[in-house]
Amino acid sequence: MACNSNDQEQKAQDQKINSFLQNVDHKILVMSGKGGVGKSTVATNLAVFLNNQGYKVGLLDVDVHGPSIAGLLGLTGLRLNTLGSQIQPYHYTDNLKVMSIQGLLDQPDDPLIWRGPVKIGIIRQFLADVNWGPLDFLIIDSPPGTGDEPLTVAQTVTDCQAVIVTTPQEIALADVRKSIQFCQKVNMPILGIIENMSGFVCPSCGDMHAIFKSGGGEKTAAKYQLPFLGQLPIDPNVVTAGDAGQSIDSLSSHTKEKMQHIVEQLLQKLPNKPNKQKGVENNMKIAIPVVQGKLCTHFGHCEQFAIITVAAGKIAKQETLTPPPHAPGVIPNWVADQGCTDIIVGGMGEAAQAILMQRGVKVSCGAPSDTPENLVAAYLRGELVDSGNTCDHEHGHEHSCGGH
């Protein structure tokens, strides 16, 4: 009878796990061949940067012996609650939920002296009994190596894909090759390789120093015909931010740009790229023509556009893009092709307005010359009032824009 009871419990848990996984679009296991390569930092920031783009993300730490996700996000010492039979994960933001064994310990530094079967049971419980809700991404941070934890994920999480983190030196790359072979044996597709600690930028002189060599991860990816997602440098600011419980997106540094590039590369490698606006009611992508850092009133001839992504009512991403050469209808269609939902301008001709409205882009005219950040903030507060016929007089403006 005991065996039958255990079998029934196992089946019930399997059903819970499968039910949850069916509501997760993409499952990504972040792994490394050896410790000390910054795997948890990469996993944490993948989750944060995907969240910043408006995705619903779950971040699961299955490194039960050395959990670090809670510390990297400033959650150490905060206990997790249980409602009914479900564990409530940390709500880092409205769209980012985090689960770590640290939240269930009486003392965050208590050691867990567990053998394989107990660890396997905990990982399955984190999949079955945590109130995740529907997710675009489940990012799983695994301990280094190819032991119980990554094997349990491979056997339990259907359609899981791997991201492998390494450093450039040969001893790390040798272990990466083991991780690649592990993925091949368990039939887990590899989304790509990330090379961390790839050179050190001297804060004094600005020169790059290849302390641990550089390019080894990219060469390994090429050898095994795997995507190379990008490099992250050694950045003292990242260490400081991690110790303070802050992610890389809190920095204004070259590393933040590198991390954003890695996320964009990752998204491009997905077979079915998820919709950025899924589950985000107030996600917007706002275009603003700019010159010298402020709004350019001559929309049609402006040489640059600030493209600002807003998620959960806050600026999540900002980039500056150069449109194609001016010709009738080209710029409005280009703005729509960037996935923009709104555009803030000083003035605009009727033909351009018509194209944008047909493409589903909301046009706000009559904006003053100000920085994109200030204009977006005012727009979100409802303080930019469309003056109606202002857009019809774009060519009446005498302001120069990009030399035109």
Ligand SMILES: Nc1ncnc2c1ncn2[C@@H]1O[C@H](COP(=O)(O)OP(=O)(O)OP(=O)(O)O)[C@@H](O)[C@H]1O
The other form holds:
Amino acid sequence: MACNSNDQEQKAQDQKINSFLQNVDHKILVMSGKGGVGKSTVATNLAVFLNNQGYKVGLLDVDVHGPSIAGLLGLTGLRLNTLGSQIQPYHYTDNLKVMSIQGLLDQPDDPLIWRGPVKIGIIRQFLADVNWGPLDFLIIDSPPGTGDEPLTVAQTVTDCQAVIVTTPQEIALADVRKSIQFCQKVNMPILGIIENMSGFVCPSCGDMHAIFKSGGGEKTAAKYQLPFLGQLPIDPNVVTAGDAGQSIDSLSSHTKEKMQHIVEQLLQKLPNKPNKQKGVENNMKIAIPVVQGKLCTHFGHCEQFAIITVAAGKIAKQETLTPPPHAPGVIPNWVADQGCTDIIVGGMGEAAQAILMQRGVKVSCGAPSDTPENLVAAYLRGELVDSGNTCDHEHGHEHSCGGH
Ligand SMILES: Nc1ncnc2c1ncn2[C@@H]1O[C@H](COP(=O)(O)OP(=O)(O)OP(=O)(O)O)[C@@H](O)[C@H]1O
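Right, the form predicted alone is done, so what does the form predicted together with the named molecule look like?
Full complex below, order starting with the chain above.
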């Protein structure tokens, strides 16, 4: 019995993870072979600079033992809330959401003494139970090396791509080669290599000093026929900004231009050019089963659907359509045929959910009986929490998700 219920829980979590990932255009794992090479600094600034360009970005810190993302963005000490079953991430800006274990700890300096399975569970929860909403980019900061955390990401986040950060000296490059082999073994494409701490421009004489050597990252990229995305110099302002919870964007130094260049290179290397601001703000077509002007919990047998088109975060068009007669699989396919991107329901059977997911329609279960306009408004505000409810309304009996 226990095994069965574990299997079911895992399946339900897989479904939630898949439905989130379906709404993320680009997933990027920022890795490094060695510690302290500036991986979190790069991950954070990739997220901030992409967000500055108008992309909707999620930044996920899976370095559960040494989380630093919250600190680098000045979010330390802020506790994260949960709404229903969903964790509300930090909103660094309206379009940059951040998730780190730091926000769930009573004491931010508490050490976490966790073995692999617990860490794997936490990372999966960060993908399943955080209210990310649709994203153009999910940037994932992993701890150095090729341990449980990057492996969990590789196994869970389908079509994830890697960015490898290194410093130029041989001891760091040896570890980069391990990261490259890791990516090859888990079939994760590498978007490119970034060389951090590449030379130091003396503020007094203006001469460049190659403290950790320079050019090693570029040479390694060439050797493995990987894209080289650019270099960041050793810049004391990066440390000051990071310690103050500010991004490289706040600097007036040459480093900011270098970071900008890296982001442009990264955008060029993406297999498909991202559309800005996917999802909530852009066109969405949301289906809601209705009866007498309110959500009908009887999804499979409801007589009408409100179909609401949302553009730039507002309701642009609303129609009421009659679906074909009920038969297994007919209504979910009909909803997808209408071009719907999302559906809001009280509850829905697993089979119908699977069809919708396969057809790229995001399902939000557990909505209360309310008008379609109110439900869409709550959905756009991120307040409609997906219960992950898989109750089956096809049989017409009473149950917890809305009684009919
Ligand atoms: N280009 C740079 N110039 C100067 N200092 C830098 C630069 N990049 C990062 N640093 C500093 O180096 C330190 C380590 O950076 P960071 O935490 O980003 O590294 P990391 O590789 O993520 O470390 P960890 O192994 O702990 O995950 C920080 O103090 C950061 O401010």
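Small disclaimer: the values here were computed from a predicted structure and weren't measured. Numbering follows the first chain given and starts at 1. C-alpha atoms forming the largest set that superposes within 1.5 Å between two forms make up the rigid core.
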For A312, is the C-alpha shift between these two forms 2 Å or more after core superposition?
yes
Inspect the rigid-core superposition and answer whether the C-alpha of V291 shifts by 2 angstroms or more between these two forms.
yes
R124 C-alpha shift between these two forms of 2 Å or more, rigid core reference
no
